[in-house]
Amino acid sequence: MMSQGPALYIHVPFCVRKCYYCDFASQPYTSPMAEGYVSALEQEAEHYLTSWPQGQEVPSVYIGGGTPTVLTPQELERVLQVAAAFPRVAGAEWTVEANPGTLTKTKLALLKAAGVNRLSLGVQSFDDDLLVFLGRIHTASEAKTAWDQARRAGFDNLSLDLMYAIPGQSLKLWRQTLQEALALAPEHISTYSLMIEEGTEFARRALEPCPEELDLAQYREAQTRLEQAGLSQYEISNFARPGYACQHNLVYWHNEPYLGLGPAATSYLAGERRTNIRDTISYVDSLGQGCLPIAERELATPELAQAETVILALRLREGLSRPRFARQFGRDVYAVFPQAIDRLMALGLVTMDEFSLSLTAKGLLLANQVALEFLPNNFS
């Protein structure tokens, strides 16, 4: 009898160069480093496959980065073979992130032949000046060409990543990017507010962030325009046509198990969160010595597991399912967090009925503050 196992995530830690805003675990691509990484990834996967429960299937696969498509066709094929070695649910969503500047017809054919059925294109903007400002390696025209090539290759589930609240990006420029994005008829759009993260080029430049009022106006503009175009907001940052919500991300928001492979990848298995070594060389060396490259492990207490389940589910517009929470923890969410829920409802940040607990429109704008209300005292 088949059963659903953890979702699978594979991290590819390479890019042509690092974008000025990026704090992800990534580094410039070199052939020797990529060869070591792919061999180590194969070893890490083999460790889990050796003890993989019979009949257990992966519900979704996501290969992200970095830039998976910066790999050569031969290296990319080996990474795809690692993913394909895990038994998958029939028709499972299989996403690969792609940069328009590194996506070729050869790589598209390779992805399609391997069984990848969803691509996420990191476009960020359709304004060339803003793309240069962000440190992107592609132009708006190249992004549209890559999109057209993906469609011709047979991909009928495509997602766009777009960024707003970029210093120098007016509301008019953001509207133009949304308009050009919608003209491509994507199945899914992710919108992210630019954050100035420590350790990034933008932080080193002491770049001033976008004013909060403009950030909020651009967020609301995305909500309005995308909803009008038929892409429903199903999560704080994500919009999709009916039937095209990212199934892999829903695993995270529902706090379900997943296995992460590659440098800096995180797993959530049997209530334990594990994070791999971030540095690629150290990751490769660890596996070369026959050791799993785990840097951190944390077994969630019941209190933390309950809090995480609420916080993650509240990112979804549908919110937390009270029946699902009760089945998982043996208690209703209101019995666990009565004071927090009462406070948040009094502030107009959450709403609750017999089936769900969810953020209000006002609460969507203050989701991080709402989350703090549910954390155990020693985590707040």
Contents of the next structure:
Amino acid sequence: MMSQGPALYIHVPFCVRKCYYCDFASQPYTSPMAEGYVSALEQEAEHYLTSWPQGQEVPSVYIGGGTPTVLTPQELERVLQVAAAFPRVAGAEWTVEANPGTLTKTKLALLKAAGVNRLSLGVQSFDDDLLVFLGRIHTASEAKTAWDQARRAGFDNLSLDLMYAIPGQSLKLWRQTLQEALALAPEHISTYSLMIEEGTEFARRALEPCPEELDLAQYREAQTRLEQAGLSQYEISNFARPGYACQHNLVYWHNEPYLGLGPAATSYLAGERRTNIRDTISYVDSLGQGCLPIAERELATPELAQAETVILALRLREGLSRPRFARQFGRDVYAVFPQAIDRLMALGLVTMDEFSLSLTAKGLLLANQVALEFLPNNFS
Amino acid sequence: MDTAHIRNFCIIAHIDHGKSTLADRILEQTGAFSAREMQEQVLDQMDLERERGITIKLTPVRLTYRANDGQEYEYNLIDTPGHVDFSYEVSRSLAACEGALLVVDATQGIEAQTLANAYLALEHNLTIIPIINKIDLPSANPDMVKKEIEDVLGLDGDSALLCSAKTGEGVEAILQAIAEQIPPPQGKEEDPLAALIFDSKFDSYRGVIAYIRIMQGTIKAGQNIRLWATGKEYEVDEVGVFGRGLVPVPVLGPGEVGYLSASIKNIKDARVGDTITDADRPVAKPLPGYRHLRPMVYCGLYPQEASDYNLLRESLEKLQLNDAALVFEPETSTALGFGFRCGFLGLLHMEIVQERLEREFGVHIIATAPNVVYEVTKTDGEVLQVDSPAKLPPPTEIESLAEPFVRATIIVPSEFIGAVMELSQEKRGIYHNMEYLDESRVLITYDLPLSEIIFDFFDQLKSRTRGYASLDYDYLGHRASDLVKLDILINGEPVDALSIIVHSERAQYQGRKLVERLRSLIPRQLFDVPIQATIGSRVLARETVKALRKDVLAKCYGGDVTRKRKLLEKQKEGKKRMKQVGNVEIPQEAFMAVLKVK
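To test you: the structure above is the form predicted on its own. What is the structure of the form predicted in complex with the partner chain?
To see the whole picture, the full complex is given below, headed by that same chain.
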């Protein structure tokens, strides 16, 4: 008897170098560090596999980073083997993130052979000046080459990441980037408004953020252009051709379980959120001593689980499924949050029918304000 | 002890001229206390005072000194508060003394408070011993200071004693001079009791401990006494002196400084400046100089959490036990809910109370901008004292308005005369006088509305004179002024806690500045929020806080859920601390915004 288990995420904490906007757990690649990491990852996976319930299958796999493709072919192969060791649902989506500057034919072949069926390319922009400004290691033409190579290697489900609201990026430049992206006929596009996160190079430089008006105009431009090209928006920052929404990320937004391996990876298992040790050396040491490298655990109260379920689902254009919520928590979402929903409807931020609760076009841009209404008051 | 061997004195100085250090040194050299004990027992300052580098007031202390004549003297050192807010208390402390050590910094010379304190000491006929301190510093210029002492204060500059309280140099000579120059107290033991209360403290076991100076007669336990101001009578439980803590003695006689306890429940019944006499054999008239202290500055204090209202009331009551000058009464604001209108002697007093509420009692408060007490003459002839803009009658019922004025004394290097005059004019000052203290320094006096002083006058003065100016002021009384009430409307609703009373000529400017400041303080909401400054129905200025249009996380994947939620929780906590006025959330800083607009 087969059953659906958690989705699987593997974090690769290395990059050629850190981009100026990035606050993810990553560090420059070094060979000894990578060796230690891969071995530790194998041990961590082993721990979960020994107690893996008979017949349980992961619905999706996602290898992200950092830059998974910064690893050598040998290291990459071992990471792919770690992922492959978990039983998968037949035809399950298996994504690997790739930086255009590190993707080679060898690595592409390796990914394809292992069973990877989706690549997400961190292109960010097709303007070379902006790429330099962001601290990216590749040019626009290198990105296109990598894209073509991926196609030639047989990948028919490709996604690319783009960034807007970059200081100095005009609406015209953004339009050009969108055009060039669409010319590649991607199945999926993620467009991210640049956020200046604490601890990043951009924060250190006290970079002046892009004016709100321009940010909004660029967001609308993406919505219009991408929809016209047949990529429909299914999440605040994500667009896909029909049938190509990222299955793995949908697990997060549906607040379903997932297992995260690697430094800083998080898991959501049996209502508990766990976060692994962020520092790679400590992560390796912990596993070397036979300990699971968990830095934090938090058991969600039903109240919090309900709030998070609503907040995450509202990121989706389809919104929160009321029947699904009711099945999960035994109560209708409106019975749980009557005042919040009334207030938000009055403000024109959410809309509700008998099947779903979702953000309006206005609410989509104010998702944080909406989320505040659902968060429990007396959090720890 | 016979009065011939008693010396009662205080130390007076401008801030930072070394009063506390000299007191330390005197204590040390009379062997009364070790340095460590001084920290613990004598200099029983609050943390607050230490942090701010100010000393509000030290406990008095009795010392024994053997002078060169071979005789033993009893020295009572009475401290004076070093801030203009407490000038009445200074005057009562001086009244308890026969002499004063006037400390002047050898590198700074005479400053405004040196002058104010010296004049006060002269008014009380005190013998002044000028002391030039900090002579160890390379920039010390004792000759210049001597000349100033002579020219400005009219004292004998050559008699000034030189010392370094830091190194101890010259302190012995000061101790000797106290015995030689300060006269012994007068007053006869057989006369009816007259004692001056120069300070009082509340002790939860014994009630009020009154710090007293016996002017004549004697006082002992079991004696029936009467307090002049209230006429109330008590039986004395204990009298004593200030040694290592409170040391009981059988009796206090003329000229002595000590304390008494008499189961007095309320500190308001033993006010500073009041006279204690024998209930059975009272004096004919009280000691001169008693004044019932009235608060000069008021503000609203509200609990951040409505549920803390009772805690705030209890905390104010507890502070009041030791602070007869603090007054408060319940007040309701549509914006801030239930709170209290509180009256203070001045801004420092207000700040101290606010900080103590937070620190010692853990009450988180919102304070509205302070205001002075206005005198309103109504059209029907009735005269009102108004301590809150909200209590101002409608304009049609007001015949005239008056506000308190002070005479400000400013000492400054002559190159800053222009800057000082410009500032004083801006603040509606009326020029009174100017005189040169020496070739390079001038003393300027202006009559200024107190309301201007309580805003940023001193900060401005300091910044425009590169820190060189010193300021002191004296209350003059109320004077008629062309004042109006400026209201602030947020999203069309008047916010009572933001109303201020301003001079009509400055209303336009202040209204504009205030709405600009509020616009920058009020976070964007989900809709446009207009902010208006109005006088009656006339709008003076308007700004709009533009609606929030984008507040969304670009990325929220598995690894982000907890971290991003914590950010949202912080955002929500911040919102919770804001005050809801109509539909608008207003941060607490907004209620103090008016202080920053001048």
